[in-house]
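Single chain ahead, by itself, as structure tokens, in the form predicted alone.
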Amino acid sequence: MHYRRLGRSGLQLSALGFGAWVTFGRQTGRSQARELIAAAWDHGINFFDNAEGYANGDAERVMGDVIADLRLPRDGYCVSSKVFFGAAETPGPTQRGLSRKHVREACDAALARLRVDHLDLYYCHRPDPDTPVEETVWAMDTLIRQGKVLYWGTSEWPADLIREADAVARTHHLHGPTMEQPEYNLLHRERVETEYAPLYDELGLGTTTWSPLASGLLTGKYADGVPDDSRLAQAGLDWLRARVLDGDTPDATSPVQRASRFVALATELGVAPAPLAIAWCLRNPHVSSVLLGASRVAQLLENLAALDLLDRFDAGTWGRIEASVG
């Protein structure tokens, strides 16, 4: 395993990190996920990423009995949780959102889930247009000085509410975002690449990035349809369903096309697409850890192989796997 700062800070997260995201309490059931978690930490990885909206909590709980099960070491590993949705099946309107009260509360509440007395990464899972970014960076700072939090950050924010947190912070002498969370795979990055690339001088913020296969798209799984057995497949993922394969942008290329070009290429490579998909993330040098959902260990070794695909190409050679996409 490799590991990289969190941007500035002096916090080593491995390259890869492991996610709960629509898997564990939903399609990976506990037995699955100590198996996952366990297969995890022995390959190195020692950073698990969660949130308060996977499954309604479940996903934290699921993840919470598993380290406490495996007896991880805590100084060991580093676990996250992320605020905005809320954890309730219908959030009234105090149980959601980034509010001072409920970001107190979804912090207590993910503690308990997670079986932790602090979360090392605790994220505002989207901006809040009700609430003023003030408001939360003096909540998110409040947490940090409990000791309840180490590192806060964003996740899927715009570069000037991510300027402002952190401009608020500076006057205020709080402590700012440290990381954002943003989708990055080869079919989706503008916002790491050219929204953010002013940040990572100007705050020294770090990402861990999510969605490095495109949920799948780019394994080449959905090239015939979508598999019963598939993440796409799940009863209420509908709107993943059809952001993923429909895409974005009417009248553009189709991202089941743009995908399959990119799988023939791997072929050709003599190498699998999802692993080599991974390594295209990790060489960009302002990811700090891409996270891997994965439902079997098999699914997950796989993926671990794209640290041994980074030094395999030449320029030219990741320059025609870019090109393949586009």
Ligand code: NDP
Given for the second form:
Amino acid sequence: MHYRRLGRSGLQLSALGFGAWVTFGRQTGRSQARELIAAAWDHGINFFDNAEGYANGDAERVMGDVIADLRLPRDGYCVSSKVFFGAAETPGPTQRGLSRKHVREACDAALARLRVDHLDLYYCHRPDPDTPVEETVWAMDTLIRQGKVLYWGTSEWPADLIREADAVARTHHLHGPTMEQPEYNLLHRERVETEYAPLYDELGLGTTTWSPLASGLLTGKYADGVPDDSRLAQAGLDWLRARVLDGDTPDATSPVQRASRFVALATELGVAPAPLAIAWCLRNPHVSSVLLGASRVAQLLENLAALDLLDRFDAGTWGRIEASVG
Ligand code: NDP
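Any chance you could show the form predicted in complex with this ligand after that form predicted alone?
Following is the full complex, with the preceding chain placed first.
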């Protein structure tokens, strides 16, 4: 495993992290979750990602139980949560968003579910147009001063809003955002590579990126339809299925076709597509940690091979890999 600093902070995260979205508390049982965390830990992963909204809090409950059961040393791993969507089935107005009330109560609830006394990383899962940024920055700073959170950040915030949060923090001598959690994969690059580009130097922003395989699409598993045991066949995820398979611009080449071209090139290069797609994300030096998802251990082990591919190809080949999805 390699370890990278989270932006300008002193925190060293494994270059590959492991997240619980869709899987824990939903698609995978508790014993599978235990095997996944154990395998991740055995291979040097020290960052486990979660959110209040994942399986209405059950993803955090499962992760907390498993980590406690495995007796992982608290000073050896980092765990995160995110606030915004709420954990209730149908959250009321005070049970979601980024108000001081919900930020504080969601943090306490996440601590209880994850069975820890502090969160290493805590994210504002989306911007909240109904709460002034200043209120959220103060709320996050308070959690840090209370020792409940060590680093706070954002997820899918526009660059200007991150700048605004940072400016509020500077003005009032508060802790500003350390990291952002954006989507980043071969099919989705703009935000990490262009929109956030100035923030890496200006703010020392770190990134923990999500969906390196575009929910599995870049493995080629959706080329001939949706397998019954895959994420996109899960009940209630029609919106994700449409987003992943159809893309944002219906007239453009379909994401499935673009992924098929990438898979064909991976085959030509003699490597599995999943670790190749993940290695491509890791090659960006502004990525602090690439968050992996896996519904079974074999997938996780295959994906960890990304670390061995970083120096395998020359710049021209990486250029062909990027061009394959064009
Ligand atoms: P990926 O894009 O890597 O998708 C993971 C899924 O792809 C797996 O659950 C599995 O689904 C399939 N898969 C993974 N590896 C393989 C393989 N080798 N062969 C075949 N299929 C494979 O990542 P995620 O979308 O899960 O994102 C990773 C993490 O990022 C999340 O767990 C979460 O922590 C975070 N995240 C954050 C978001 C945010 O808004 N901040 C949004 C989304 C994710 P299956 O077996 O079911 O087909």
